[in-house]
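The chain below stands alone and is given as structure tokens, in the form predicted on its own.
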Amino acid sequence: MAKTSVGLDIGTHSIKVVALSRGDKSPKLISLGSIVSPMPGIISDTTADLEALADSIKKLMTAVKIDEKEVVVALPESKVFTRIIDDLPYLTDSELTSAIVYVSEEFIPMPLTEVNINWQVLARADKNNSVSSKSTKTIVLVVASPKKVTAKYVKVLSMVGLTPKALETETIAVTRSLVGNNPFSPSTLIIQFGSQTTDFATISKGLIWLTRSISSGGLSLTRSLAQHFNFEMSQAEEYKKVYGMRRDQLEGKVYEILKPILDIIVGEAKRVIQAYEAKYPADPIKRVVLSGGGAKMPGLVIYFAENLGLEVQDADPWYFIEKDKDLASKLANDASAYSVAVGLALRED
């Protein structure tokens, strides 16, 4: 029997929701929608601001006619601590737990009693240490979520009358929607453009092998345009969306203003690719996927392709999802912006 699965992406710029019907066949889109986040939204700790955010989520859920009360929600990369631990030998389950706790103390800048630690074993060293791809070591993806952060999300959801089925990172959700568990997908670098941060993840065989996050996001680009042209932020945002990285528009002025910040992101992408390929030289990155609300900026795909020398494409989280024909063209315009919400809705129980 088909059941409904709901992904809720509470961003600082916008809130997005996706409801999928999950049965024996391909997932089918039931409903989706987005609404502008009230400011300061989830960043704030005051009850009044969180109530305003809850009201916006309620309006969105009502507008798109989603009655399901259980939702899967994303935690922003900027609020969690993610690390790939890739130098462990073969360990029993209990030894592995102890090792992860010990290593976590090195990269989590707060007492471990104040975080929830989850991990996924990506590769397990063979007990007899026989050589096979990536499995001469035990490699673990560790995610630590501050309890205060998760409590705030749970509080907002309770104000809406919703229950969190799960809380997971944006990167994990995006990986699921764009690559999934398809073992035939080429090794991929996903670049997720958020409003506050840009997040990077290298994916091979459906698994995350390296992650990084930097504080240059969509807002940095908009602010740069606003300062240069003396615009309101809303007008600067419009210029970014219309002209983007097209050198043939407005004498290339918008291109030249955005270029220094995008070069920071390109430079980080190069470092991530180099770091991954240094560890796994037999499995080089073959393509780059641009995801998130800022990924549709004109000229962005070409700019990254020219600078990285790789195949670069827009994210399409709807590729494997069944949908009505009249929705297909509408979805294409905002496809990459829904990568997180779709990935959340695709999470298995």
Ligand SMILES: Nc1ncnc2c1ncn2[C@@H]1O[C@H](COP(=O)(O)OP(=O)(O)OP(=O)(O)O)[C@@H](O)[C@H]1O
The other form holds:
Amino acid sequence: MAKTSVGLDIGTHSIKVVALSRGDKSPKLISLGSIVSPMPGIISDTTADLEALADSIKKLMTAVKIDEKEVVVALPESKVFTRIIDDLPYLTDSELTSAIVYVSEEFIPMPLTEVNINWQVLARADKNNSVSSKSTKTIVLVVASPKKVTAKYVKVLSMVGLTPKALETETIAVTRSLVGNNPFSPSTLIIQFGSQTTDFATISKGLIWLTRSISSGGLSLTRSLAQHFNFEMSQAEEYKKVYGMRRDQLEGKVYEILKPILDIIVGEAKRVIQAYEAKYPADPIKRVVLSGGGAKMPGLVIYFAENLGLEVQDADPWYFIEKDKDLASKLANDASAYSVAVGLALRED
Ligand SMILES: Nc1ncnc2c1ncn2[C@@H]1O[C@H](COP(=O)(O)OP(=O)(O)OP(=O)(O)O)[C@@H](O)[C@H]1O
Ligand SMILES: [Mg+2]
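Swap state to the form predicted together with the named molecule from the form predicted on its own:
After this comes the whole thing, all chains and molecules, with the earlier chain placed first.
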């Protein structure tokens, strides 16, 4: 029997929700929608702010007619610690747990008592094979989420009357919606353009190998335009959306103001690619996918293609999702903004 699966992406700029019908056949879109986040929204720790956020989520769920109470929610990449451990030999379950705790102490910059550690074994070394052979490594994806962060999400959801079916990182969600677990898809760098942050992830053979998050995002772009032109933020936002990185517009003035911030993002993309390729030289990055609300900026794909020298594409999380015609136009307008929400809704139980 088909059941409904709901993905909820609580961004600092907007909240996105997607409901999919999941049965034997390919997933089918039931409903989707977004609403502007109240300020300061999820960044805040005060009950009053979180109540305002909960009200917005309630409004959104009513508007899109979703009455499912269990939802899959994303934790922001900037708040969690993700690491691939790819050099372990064959280990028993208990040895593996000890090894993960040992490595976790190194890469998590806070006491382990303050985080929840989850891991996923991506590959298991064969007990009888020699450790030196490449195919026999044990590979584990470790995600540590600060308990304070997850508690805040659970609190907001309970204010709405929802319960989390699962909490997972934004990167895990976008990987599912944009690449899936196709082992033959080309090695990909996903750049997720949010409002507060831009997140990077390298994906190969359907697995996440490296993640990074920086605090230059769509908001920095808008702020910069507001300062330079002495605009209100809303007007700066309009300019960003209309002119973006189109050099031929307004004598390239908007382009020139946005460029230094985009160059920070391009620079980070290059460093991520370099770091990944230094570790996995046999498997270079072949394409870049631009995702998140900020990926809709005019001229962005060309700018990244020119600066990275790689094939650059817009994200399309709806590609494998069945949908009615009347929803199709709604989807086309802001496909990339839903990458996280679609990925969450695609999560298997
Ligand atoms: N057409 C457009 N051109 C340029 N930027 C855009 C466009 N549409 C949306 N944006 C920008 O995208 C950002 C919002 O994207 P998104 O909804 O992915 O963010 P968010 O999930 O709310 O933020 P975060 O993940 O950082 O908390 C805003 O900065 C917004 O200005
Ligand atoms: Mg986001």
